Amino acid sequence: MSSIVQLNKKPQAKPITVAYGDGIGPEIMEATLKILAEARVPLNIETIEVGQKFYEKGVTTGIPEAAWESIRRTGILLKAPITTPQGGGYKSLNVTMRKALGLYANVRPCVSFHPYIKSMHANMNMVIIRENEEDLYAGIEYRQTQDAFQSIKLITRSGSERIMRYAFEYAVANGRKKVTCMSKDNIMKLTDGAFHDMFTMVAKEYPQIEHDHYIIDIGSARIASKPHLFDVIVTENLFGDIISDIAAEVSGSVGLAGSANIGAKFAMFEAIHGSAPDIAGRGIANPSGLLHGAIMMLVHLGLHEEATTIHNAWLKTIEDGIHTGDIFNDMSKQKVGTNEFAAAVIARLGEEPSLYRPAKYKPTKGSIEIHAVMADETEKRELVGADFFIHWRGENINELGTALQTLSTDALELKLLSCKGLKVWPNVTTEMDVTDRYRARYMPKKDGGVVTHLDIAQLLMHAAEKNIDFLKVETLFTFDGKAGFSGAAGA
């Protein structure tokens, strides 16, 4: 059962759920809640237990039912870092919560606090908005052969449109001037191409906001070398995870950054760093990342004055040189532990920094509530073939091609074999080291020939009869005559 703890209960107090987490989590959560209490933030807090304790009890998600009940009741979770056990069978608590609660947008501000916290880029001030439900983090993976493993990259147009609208609405609500999309659509032309296309479409609806696009590799390099080029960045799940850590490190310390996970009905706030079990219990952890997550929570709840007061007290503490060991440098005046740092912030409540620009959170029109909506099916979708994925460990690829040709039906015939995306049959000589997973593409024997699911089922039946070790089948479609599948290199 969850317990109820109240901070300065008022009639208008906002209900939230708090998870103390693992490792350094309890220490930094206690420090953060002390600051919120001394700032007289009107919160009604329900405390839940999740994470390592429940993993050890066999709850593979680390989330017991009582925790779900509390989160669904309050709609808000402030969470300290969680330790996910290594090895198979354990699911990431964060990933599970993001999906189950529809937390589609991950928001990570990355700001430089130079010169008191060392950074190569004094003017860095960007926000990374990461799509939170799709991409490789959908977690759809298979081991198909002794040698080959597969992970499915899932991108939807509806999910991409939703994150784009969130990014532009965030920019408008927070006085930001530009939104940059990052993808890899020069290689992944369908998945990342759809993501980029949605960005281009949505950007047209916000003419007051500048927009541009970077391929993710050069974009990541520019975040490290020229972060002042960026204001708001919107990107896919995996890319967003990577570049947000790059940006946080470039800003001065990963330990300072907070994170918001936003959905249409629920929201979760946290630090971006992990549970750091190596320093747990020593009282030296920096609570700043979780505190910044809590400040983002207050803004989300409409508690703008309280968020402003706490943020400015934190800035004043940093300016005064009171630093935990992870950020201690030649500008520091006093090295403190977790509780001492929280006490220093509390002592400065009501003060503002002199060098840093004071924080000033203003009321907005309300939280950004956007749902993913699938567009009507207006394109003509036509079945035109199938890719069979085959397990084969022979040496003469021509033998495989000959065997797979015999599966052909009256409607479909083998057009090519590829391995790792490279055409290897027919009439190909390659020096590439192949693996034991091949793709066999079957297309109509005649141009414009009609293909049915029954034709593909016949191919499968023939493969089974001839003891072909097939791994999976992907049906091939065109959309208004445009291929909805990639070709093979060298074809």
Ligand code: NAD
Second form
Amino acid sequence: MSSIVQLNKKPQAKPITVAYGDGIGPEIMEATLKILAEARVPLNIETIEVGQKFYEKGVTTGIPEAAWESIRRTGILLKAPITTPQGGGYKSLNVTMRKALGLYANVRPCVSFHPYIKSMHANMNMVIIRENEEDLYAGIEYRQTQDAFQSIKLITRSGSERIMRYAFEYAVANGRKKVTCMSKDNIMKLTDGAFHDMFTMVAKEYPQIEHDHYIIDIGSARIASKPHLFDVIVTENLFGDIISDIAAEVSGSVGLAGSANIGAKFAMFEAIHGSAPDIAGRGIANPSGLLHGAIMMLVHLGLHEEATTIHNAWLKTIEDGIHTGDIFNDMSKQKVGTNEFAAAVIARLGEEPSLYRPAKYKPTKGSIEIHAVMADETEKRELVGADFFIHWRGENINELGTALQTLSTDALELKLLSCKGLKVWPNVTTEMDVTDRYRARYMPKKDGGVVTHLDIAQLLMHAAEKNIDFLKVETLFTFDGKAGFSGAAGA
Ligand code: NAD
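The form predicted together with nicotinamide-adenine-dinucleotide is what I need now, so please give it after the form predicted alone.
Now the full complex is given, and it begins with the chain already shown.
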């Protein structure tokens, strides 16, 4: 059973749930909570146990029921890193939490603390806001043939609108000037196109905030080479995963950064680093990443003064050259362990940095609570055909074309075959190495012909009767006459 301990119970205090985590987790959490306690932050803390211990007991998510109860009660989780056991069967605790608690926005500030901490860029101060529930990262995958594996990239308008609104609201609330969207809509015109379109639409409602868009590849390169170009970046789940590590790495603050996972009802705050088993129990871990996660939590809870006091004490400690081993450099004056570092921050509560710009968190109009709301179905959606995905291994593509032509019904006929997105039949010679997974596109015989689900079912019946090894069917729709499906290259 997970233990739930009531600590520091105070009237008017905000309830939070705390998980001490694995590896260095307990050491850095203790240090962080000590700083919060000395700064007199009014919190009612419930402690839960999650992670390695429960994975080993066979709880595949690492989260026992008692832990869920506490998180659902307080709505806020401050979490130290967890060790995810290697091997199959175990589920990532973070991914489970994000999905179960609807934590749709991941917020990661990436700041350089030049000159006291080594950084590739002196003036870097950006926040990456990553959509947390959709995209390839949803992990909807299939193995279809001996050769071919498929992962579904799912983007919704409602989810995209929600993350865009969150990004702009975040910019307004935090005095940021610009929001940049990153996507790959030059290639993925439908999924990334929808994401980009939603950015353009929502941006119009925030004329006071500048906005621009980068294709993700050049955008990532610019984060590494010219990070001062960026203020707030909003992007999809997988791209966000990658660029937030690039940004944290070039800022020099991988071990210092905190992150927030925000939902309409729940929120989770943590350090971005892992449980560092290699240094666990030695009292040398840097508690700064978790402390920054805790500062984000205080801002989320509306405890702006406390967040400001702690952040400034931390900046002053860094300026004074009091550094843990991981950030120790030629500007450092004293190498300290986890507890000594926390004590140095505590000794500076009430002080401000001299070189770094002091932090100043301001009250905002309340926490940003946004739901994904589907728009009304105003566009006319019409069924216009079907793509059959077929398993086939043969030398002569014309044989497959001829076999699939015979499936044609009164309503639908085979128009083309493609492989890996390239048209391969009819009348095509290609040097591309093909695989054993082909797409057969069936459309009405006559342009504008009516198609029903029954026509597609009939086509499937014919395929089954003729022993065609089909893998899946994708129905094709137009929306207000505009194709809701991509064409094949070379078609
Ligand atoms: P890691 O971040 O734990 O460690 C990478 C390197 O950075 C190590 O050399 C470590 O000693 C050092 N380091 C990390 N945090 C430090 C700190 N606060 N102070 C000083 N040095 C620090 O990454 P990893 O070794 O790849 O992962 C270890 C475990 O953590 C794995 O089980 C992984 O699944 C887990 N993990 C958990 C989370 C999370 O809970 N959010 C995130 C990432 C990794």
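Numbering follows the first chain given and starts at 1. On a predicted model such as this, the values are computed, not experimentally measured, just so you know. C-alpha atoms forming the largest set that superposes within 1.5 Å between two forms make up the rigid core.
A movement of the C-alpha atom of residue 56 reaching 2 angstroms or beyond is seen between the two forms when the two forms are aligned on their rigid core.
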